[in-house]
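Here we start with a single chain on its own, the form predicted alone, put down as structure tokens.
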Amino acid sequence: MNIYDIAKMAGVSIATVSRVVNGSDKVSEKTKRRVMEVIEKEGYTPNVFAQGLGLNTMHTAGILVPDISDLYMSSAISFLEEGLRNHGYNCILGCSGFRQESMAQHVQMLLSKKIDGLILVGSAYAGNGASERETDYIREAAAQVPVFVINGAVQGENVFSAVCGDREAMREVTRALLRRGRKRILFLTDSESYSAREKMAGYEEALTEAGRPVLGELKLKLRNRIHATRDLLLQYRNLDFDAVVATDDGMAVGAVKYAAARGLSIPEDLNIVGYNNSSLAVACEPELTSIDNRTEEICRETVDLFMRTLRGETVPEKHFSVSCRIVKRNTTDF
């Protein structure tokens, strides 16, 4: 028996039980009335919207995470806890790793550990694009407990999605590039996730509008390791390319050491822009040109919608994106 269930045996929304178990003076005395008698009679104990009864919430987000390794994954971790806790909630963390089946063993573990909502981070949680089918395990979760997707587009009744602008951050970030003369541009990326994708159209719609071929020889799948992009661009020895966009800084940061190793100058004879504007990006020398997907707005804004969706509010938007912006350092010369 959940808040769904509820509703349908009152024929009241979901949000007009959580108004009636928040105490809300906007719900009808006749409409109260009715929703108390089924919750009595069929023995419901809210949970999520419990709080304004004094009822037993457990006060708890499930936070989900493929790799905890990751300094994207890592800083939104730390932005959502401190958010949560500033509200009064608990939080634990699963690791998924990117396996669908592994996902979505994993959400089942945390909500059986009766948390009062569920934050999934990373775009991996929004599938490859290969079917709907991939994300029916966030749809199902959703039918006990909100479940909030960052930097992953996923539709569902009580599914809320935050997104930042990649495909349009990458696509200026390439026009720039082109604009400054830059004839053979490198894309790295390490998945094909939502995000990734975003990112790819970004990149090849700024070629086609300059009149530029999208090359597949200039679009490489890697690991997102230093080293590793580093040894495989130097494998490459036929490889002509005179700047490189990659999808996380950890790959820019690669190619810059590439450079290194061929004796090339930075940035005239190569352009690096990175992604996520992470420690990583003033860590090297020089320093990275990298874009800033704004995790810690994008992770402030998820906080204050789950809140707001448990209180029982009505939300103007379940899906809402941020702009990123690019922060200009010593790769690139636009």
Second form
2 protein chains.
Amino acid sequence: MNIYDIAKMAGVSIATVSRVVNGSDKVSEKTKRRVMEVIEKEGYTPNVFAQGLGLNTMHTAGILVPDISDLYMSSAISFLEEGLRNHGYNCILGCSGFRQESMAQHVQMLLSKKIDGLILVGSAYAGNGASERETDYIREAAAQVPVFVINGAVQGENVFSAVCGDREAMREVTRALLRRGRKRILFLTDSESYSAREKMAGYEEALTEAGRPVLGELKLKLRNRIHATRDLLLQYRNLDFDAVVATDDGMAVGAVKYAAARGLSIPEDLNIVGYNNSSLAVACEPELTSIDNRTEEICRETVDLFMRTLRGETVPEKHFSVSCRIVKRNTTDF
Amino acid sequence: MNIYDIAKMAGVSIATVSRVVNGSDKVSEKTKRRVMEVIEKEGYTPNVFAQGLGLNTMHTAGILVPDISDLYMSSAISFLEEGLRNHGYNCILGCSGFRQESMAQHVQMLLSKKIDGLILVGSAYAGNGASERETDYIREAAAQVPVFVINGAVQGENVFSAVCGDREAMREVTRALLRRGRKRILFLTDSESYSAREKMAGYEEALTEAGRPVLGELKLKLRNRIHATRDLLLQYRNLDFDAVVATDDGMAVGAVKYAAARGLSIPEDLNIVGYNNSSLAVACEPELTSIDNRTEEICRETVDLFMRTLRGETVPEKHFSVSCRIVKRNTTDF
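Alternate state requested, the form predicted in complex with another copy of the chain (shown: the form predicted alone):
So here's everything in the complex, that chain up top.
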């Protein structure tokens, strides 16, 4: 028995159930009566209503992350935790790893902890694009509590998501590199997540609109480690490239180290663009041009959405997107 | 009613209570009977016994950290989570910030989540040395579940701790710098935590044993940010120093940036040593000599101790220490 069952039995959407429970006046008296009858008959007060009813809530958000040692994810958690704490909410966190089965199992674990809502950090939760069914576990969780996906778009009732415009940002930097005369732009990624796919799509779009071919040899998948990236690039002795775009700063810093090892000048011989604008971008020399994916804003918006949803307010947009920002430093000449 | 009460009523230590409940044969029949009588009379099965009795356990560890965006802490959590998961344990995490009141409150929050044991990551939990009472909240928590402190030593029944030899490591690098003729060694720290105090003590011991004065102007407290450190050092125009040791890599990378801005050669004009051997040490140029505080080993030992304690095994050492390792790279000439 959950909010879906109530909605189904009353013949309304879960948003309507939520509004009724939270006393919104946007619902007709007739609908309100029908919903309340079902709720009373079933004697049920699920978590999602708890805040509005002042019942049964622990004021706790569940946050799930695949890899907490990742700079992007740990900074997102830090922002979320601070925002939720300011609203009097505690956080409990789980680390799920990247395996589908483990992600679904950790969602269940967090649901068992009496959380009021679930936040999934990182586009790994949005599946790798092979099948819609990969994200069924998210819709199932959303039958119990509202679910918020950060950096990945998932459709479903009671599912909300926030993404930054990775595709547009990568298209924009690729365009800028092409405009400055770069001919062979290497794309480095460590993942096939939703956001990695968006970034690759933006890279390919910029090439295609400029009438350039998308070359398989210029798209490398590798580990997001500085020295591992440097060493791999050193092994590709006959691979010609005059620019690098990477889906994370770690690989981009590896490209900076590669340039030093090969005696290449940055940015003259090689332009390099990282992603996530992490502390690595500032630590390296020359300092790295990187794409700021606005973690702080995305987390702030998510906390706002979380609070409004728990209060039963009508949320105009279930999926929102913020624009990335290109932070120009010394590894590019645009 | 908790394990302390049982122990007190039976007139034995909590270790003995734990052994009795877990069927250890190291307890005399007489003691065993006395303890079981108290437990049966009180009808009580606290969390700490749950594993042994197969009752009431959620197989969940609570982990508390002051700042999850800190590289050291997030990597520790990652190791702990992996180790505990391998033993079938889930983790719930809290972020407490650094304020005493908030740390104590977050401990209570985690205890309310039916955890089997509590792991506190980071020496901030061990107090700033002003008073023993700062850590009372840890001993109070230990009355409910075993508590494990990582990177800080706290005394108390049912309290375990793991530290790395920060004092010895800092003494060793300071000695090495002095041996190579460095005369004015700047000590940079962002904290007054247990481990920061240990590091400073090691620095001072090396100076004192070499007959050098400990100078107040050569000990700076600042924010652990790369550019902030560089800019601060640039402002100290008349501060003379030929080496820098820092309690975290972020500040040491800031010193590398400072040297570049001043046109100083590394390591000729300036030796620099960081701490934590994070990815920042590898990202910067020249790459940073840093002290590896063995996070992975400490976390592995802690997980091992956690499991043994929950199984009711006798743990020979409640406090253990591993030695740090100096990772020599290109910012030192020793």
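Positions refer to the first chain, counted from 1. The term rigid core refers to the maximal set of C-alpha atoms that superpose within 1.5 Å between the two forms. Fair warning: this is a prediction, and the values are worked out from it, not measured in the lab.
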Look at Val322 and decide if its Cα position differs by 2 Å or more between the two forms after superposing on the rigid core.
no
